[in-house]
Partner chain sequence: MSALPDHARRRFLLGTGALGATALLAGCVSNSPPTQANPAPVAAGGDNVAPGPPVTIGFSAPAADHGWMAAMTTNARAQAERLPDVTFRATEGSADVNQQIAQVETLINEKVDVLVILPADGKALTAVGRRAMDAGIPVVNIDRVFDSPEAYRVWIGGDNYGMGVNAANHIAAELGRRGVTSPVIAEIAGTDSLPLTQERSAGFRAGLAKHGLSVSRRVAAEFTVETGERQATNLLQAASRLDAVWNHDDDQGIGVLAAVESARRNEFFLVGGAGSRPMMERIKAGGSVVQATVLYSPSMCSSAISLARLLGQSRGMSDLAEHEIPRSITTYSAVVTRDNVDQYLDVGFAS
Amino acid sequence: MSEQTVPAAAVPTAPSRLGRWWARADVRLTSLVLVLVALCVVGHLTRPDAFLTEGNISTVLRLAAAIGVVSVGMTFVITAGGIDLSVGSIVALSSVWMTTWATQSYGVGVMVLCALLVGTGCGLVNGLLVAYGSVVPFIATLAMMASARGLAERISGRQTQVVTDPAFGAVFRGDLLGVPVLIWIFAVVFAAGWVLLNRTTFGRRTLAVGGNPEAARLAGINVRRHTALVYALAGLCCAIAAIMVVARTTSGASTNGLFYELDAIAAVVIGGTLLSGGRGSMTGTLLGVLIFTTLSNVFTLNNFETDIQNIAKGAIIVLAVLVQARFRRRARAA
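Please render the chain's structure by itself; use the form predicted together with its partner chain.
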């Protein structure tokens, strides 16, 4: 499957057909797929009239889109051995910047360009601080988390800025071939992230830098530049997510992207990416995001309170990580 890893073991000695399948299949991803399927079964059984409808599936994917795009960037950062706490604030700043009156008056092109430049710029600042300033990622991005949100509040005057240009809605709130544009963007970003991580030099370098930066340096990788680029890439993902949030809510606000950092880290970690770096799974991240979004959808369909939803969310994170740890031990023992 889509997992890239520094050599894994676990080749069974007596290969029955099932055993061979089991050896090839990735247990982590399989367990996540099972969780997602279980959620869908529960959703379908409790609301057979509403869950598996085209409208609801499109709703889940649309809600997953923005946080999904942020999580793609987060997967790179964590795989490279870092952490980015500023993603939510960068989403807020990018969304606010693209919806200020001055930006809006130049039209859709400038709005989108501004968001992309601001998001990537913030990510690059993170990257430069971490790579060349030798600031610990946790601290560098914590600082960005505070200051980007503050700047967003300053620029917006803490007011929600509604997009008045109908062209923006026509482009980003519309459908393409019957599928919402937001879902297309999500699919493209995910596919690009998957290819970049699993099929390119950039991806291999990211894994190497996260696994052992010193070895990566000796192997001729410019570790500092690569680290800076990875954070800039995460910033770019936040900018794309900001455009999606503005499309969904028709407005930019300094409260956009609240708690995205926690949601994205949760999705990446239950997806099987190691928090210590060196191993990353883009497909796992996608499954993590879909699990959380589906959970929230199923709970709302059944009219459950939000606090129960949060408890379930916590339980799923713990369960997924425990199951993965168990399978990993078994794989090592085999």
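These numbers come from a predicted model, not from an experiment. So that the term is clear: the rigid core is the largest set of C-alpha atoms that superpose within 1.5 Å between two forms. Residue numbers count along the first chain shown, from 1. First, how it differs from the form predicted alone.
Core-superposed comparison between these two forms: CA of Leu274 displaced by less than 2 Å. Once the rigid core is overlaid between these two forms, Ile265 does not reach a Cα shift of 2 Å, moving by less than that. Core-superposed comparison between these two forms: CA of Val298 displaced by 2 Å or more.
What would the structure be for the form predicted alone, given that what you showed me was the form predicted together with its partner chain?
Here we give the lone chain, stripped of any partners or molecules.
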């Protein structure tokens, strides 16, 4: 009689250090980091003479700063279940207002204050239309997009307004500890946005309103007021971005902020914030901004036409939305 061997019980093995790190890591954010690294590799391979130079890196970060500030505001709007198509036009109107109607002889303080008031006011109008006028966010912000851009053209006469106050450039175009002031402004706005979304009652209410407005109302949240505040916050971010654009270009023009809504929405969606609301990631938005700015830089260095860049951005947005929809279906089925 032959002996039968009993298989030894499977003994679980301890995961490796890499396995433990991967288990703790946020796969989505890690994937975004890998995409960013891959873009940098492509940029270096295609333009080794230009991509990793100090001047080009500084240019990428300066461009990312203004879009990044707009994207912080857009993250709150989309997390709350809305959308804002007017951010680019609000940037244009704020920049034109601060360089034209706010007479530059009044000084830097008046110029900055005018931009902040105009941007926040436009955002608040969006919020009031959506929250108290029951206007669909797409329509309300589409109307603001057209109106703000038209008003900017009317005020400026479609002429570029050059900043003549040397104090403005001295404040916003300089460096602090070797880092451009514009990048410091973006860092401060991003940090404030991260804290506001993840560590405050305002952030928790934004998630609740975006996830289920009726449940949020029954929980005691004033949904209408909170929605209006979220859009006003987005307008404030647009005003800050307008100041940064004027600082970078030394001029205000009705063409400022073109396609910012496309870049901001793309960065937010790629970063993992749900278009349907209820989930937002400020860190994901930061990575999305860096990915899109780097992608544009690689295209520009390799002499791709602007329309090709826009087609690629549109395709990436569609891909990100399809991936989100797939993950939602899996989550519901689980």
